[in-house]
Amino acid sequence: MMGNWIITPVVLPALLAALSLFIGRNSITVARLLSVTGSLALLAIALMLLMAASEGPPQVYRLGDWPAPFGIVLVLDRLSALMLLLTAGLALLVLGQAIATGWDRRGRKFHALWLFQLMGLNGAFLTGDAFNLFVFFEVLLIASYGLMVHGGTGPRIRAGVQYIAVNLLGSTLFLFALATIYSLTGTLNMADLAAKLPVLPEGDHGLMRAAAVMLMLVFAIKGALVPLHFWLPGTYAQAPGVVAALFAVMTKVGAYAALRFGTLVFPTDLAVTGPLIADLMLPAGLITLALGSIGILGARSLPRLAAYAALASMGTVFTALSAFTPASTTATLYYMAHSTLAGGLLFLVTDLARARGGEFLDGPDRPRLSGRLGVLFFLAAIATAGLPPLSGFPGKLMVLQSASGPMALVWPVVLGGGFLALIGLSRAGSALFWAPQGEAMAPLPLSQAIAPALLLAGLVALTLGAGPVQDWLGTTAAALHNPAPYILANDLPGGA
């Protein structure tokens, strides 16, 4: 049992945050020093808590020690523990590269407001409560919000300022949401609203699937589902690049929301709402997955490209997601493991580019891609093209396998995407390697290949165990849609 070790993802980098803006607002070593260990400590504790989870039921921390629905509660299971672990292994490497190539220096708050996100992240993945889920996506709004404008002017801020609005008409849209649920129910807490719903009169079944559609869009905002897309492209190309490395793990948030309500609380045999999420998530996932692959093919930036990349991939992640079956679960969780790892490199990558003069992919005196960087950019855009031998393939595998009846209508969006996301890519390679007629990039320092490097080498190990990597998510996505004993963990007044 893990006890009083699932509240510490949550309090550690807030400690360590409050820390670094008292102690190390004046000093870049220790701001420095305060980061790297919080994100060393926030790595073991993941792996630990995932053995845990992998080990026995879902464990409850009560905060104050009052039970639910009263109080609030964190609960860890199978996938909080691995979205855990993927925060923090990503948050790393990416820190380590925010030192390597000085980012973190443009701005005293740098480390404190990256403390700050990843303590609304974990806070994201481990709440069993639906209002402190609203609370910590304000925290991971704020704090991505003073890293996207980190020791910016111009371009920066405007796309920062689209960003924190389109967001905050989001939460406006989550609290009513939020409102009606406790209205119709009296609780928020996610396994108490699970064991409830079945049994809710029918005359409050209109006003449920109305509160059910905000939150998914809400999350649709946060995951940048078509229609509410558009803040995407431009933040992402206009962040530095460790904060867009980071933000890879951010989108997730709003699929590992839908996938937690929409195996718990709205389940597609829910009388209440049927198959309504579903039904609306397939076409907004296949149309986002085809905007982004045109994207792509369209951009003339490496920063655009790597934008639309991004959305893309949240498109097939969406996409998979939209079946709700174990099989398509499992699937999904595989390919949004191996997007955000994917979609780290290649931000790394292309902040790298663009900081030695290699952000446009047209215009006369460009400088030559090649050494390292040149190596780096092509791993990446066979991970992000879906190519073997990296974990795409066998992602997007995974994804087309678990189609069926509707969803083969996935199969030509999926691999017609793939295709125009190749061309896209072997475009700006074509840009960047060939055409160029200046002189070749400066050299790329070790230090700053290590964190790319040990992406790629974290895409190569996803590839390699694929077999067992499947079937541990193979029994979460079971876990996740027999959600029996997550409800039990919480022990609810009743006995419900």
Given for the second form:
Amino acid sequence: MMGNWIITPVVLPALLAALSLFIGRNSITVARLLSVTGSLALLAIALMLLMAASEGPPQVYRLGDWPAPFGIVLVLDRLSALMLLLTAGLALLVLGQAIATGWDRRGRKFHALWLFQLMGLNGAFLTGDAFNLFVFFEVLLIASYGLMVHGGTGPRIRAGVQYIAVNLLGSTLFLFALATIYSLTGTLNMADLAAKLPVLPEGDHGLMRAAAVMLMLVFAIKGALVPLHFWLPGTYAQAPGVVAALFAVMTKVGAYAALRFGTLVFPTDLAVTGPLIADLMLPAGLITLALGSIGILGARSLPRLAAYAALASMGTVFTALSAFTPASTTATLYYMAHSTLAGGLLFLVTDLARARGGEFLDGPDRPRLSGRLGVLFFLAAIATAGLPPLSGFPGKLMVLQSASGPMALVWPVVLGGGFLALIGLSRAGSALFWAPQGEAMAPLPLSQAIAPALLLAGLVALTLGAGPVQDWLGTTAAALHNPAPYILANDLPGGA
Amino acid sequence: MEIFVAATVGLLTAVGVYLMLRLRSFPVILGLTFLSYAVNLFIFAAGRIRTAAAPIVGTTDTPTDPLPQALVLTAIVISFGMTAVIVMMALGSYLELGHDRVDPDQGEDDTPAPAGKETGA
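Now show me the form predicted in complex with its partner chain; what you just gave was the form predicted on its own.
Now the complete complex, all chains and molecules, led by this one.
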């Protein structure tokens, strides 16, 4: 039985993080050993859970064995298993890069914070309770605050203050939304909400709509959707490269939560909200995509460019997500997997270039960077812009095919955004690698090229296996749009 | 009673939002604190406002809903911890940069720094 394994992605990093604080305090080797072992174990567990989730219906782990909706439940379904696997895979590779580049030695407690971050991410993907989702958001955020300012001074700490302030505001909004929902329905279990909302009295519809929009605003802050994106460029550009690479999966938490609530709690055929969420999300997603692409074009430093590329990818994800049909959800999931890997890759390459002085695109004294780094940047740019042969191309194709909005609006923005990204990335690549002025920098050691190469391998695998992956994601999307088994797994009283 | 609680929540939120919009870190943090007070009261009211009722079934005829009290406790602990974190960060930022403005200087992280290279990078 998978029963008790469901809790391990949360408990294991929590235990290892505490251990890392105690016995890894004075020895970086011990701390590294703990995180690498933990990340490997998390990857193995995620693979096992993914296989279990693809075979059967959603499975529930009751915390403290209290039955839902009174106790908190963790629910493992195909979507949460997929997100766990993405997180574990990205985290392992980026952790390897953090060790290879020595980032983990530049400040204290890097490994403990890293593990706590993984605990929060995994918990957010697994929980089946809205208030528990809030708690796991806070866990992952407080770890990310520490990681974001890791080994930093002045500007990075100030960017950290802005990042914390925005997220605290988001948390407050989250609590307002949850309290409103609780006062209307008397429950915060997501499956129970899905069962209770269709029979909500007519008079409460207005309040519930307000709560739904507030909730989606919170997820939009996490996913950096325009007009709530202002925190992202500064934060990602200032954060250490390896941390920004891990953050590639953190924005996806917002998209995951929006997808989960948009299909389970507030589906488009629900009388209370109707297509309200989809109608708001489509223009916001398109504007995010356009703004991110223009940002890529206007960025004057490589970290900023990578941050705006992350923004553009979130725009594409939310544009695809807003249709809320099985086909569009399949496209969203595929593009989410692609952009997690591609975003991580771009931030790792950016970090390598920045460590060699190749940060500013128009400043004087640009150093001569090694050819190996140039190749990596070229491939990362192809993945980011969504060009063939890497997986961004089938991803965008699926997004375009399944888009629900008017074709005359969605196609130009998505294709034009890709074009602007292409120009911006080409310009950055030419400036950094073809027009150097300064002296030659040390070549890229092979150890620091392993993690980017493996991320690339992941993108290639996602491209070559696009057919089977699409089938698997199609089944996942179908399960999301027919949430009855998910609700049944919660075993609610009254047999809802 | 309801009007009084609702007005208090509204006033606290208004004060919090106003302070959040300032450009210095101290008012911003105060604003966040006010917002968390407002939301704590709001969560408490989500279990319906009732006086002199224990949140324990069986002790009184009309017990009040215990869940919002548990939620509000969690929310208080989290917002307290988060406020501590942001105060430390703001202090660090002030000590490093010599001012406590929240907005970045013009083009700060987008152009080469004239002097004072970052130690971490």
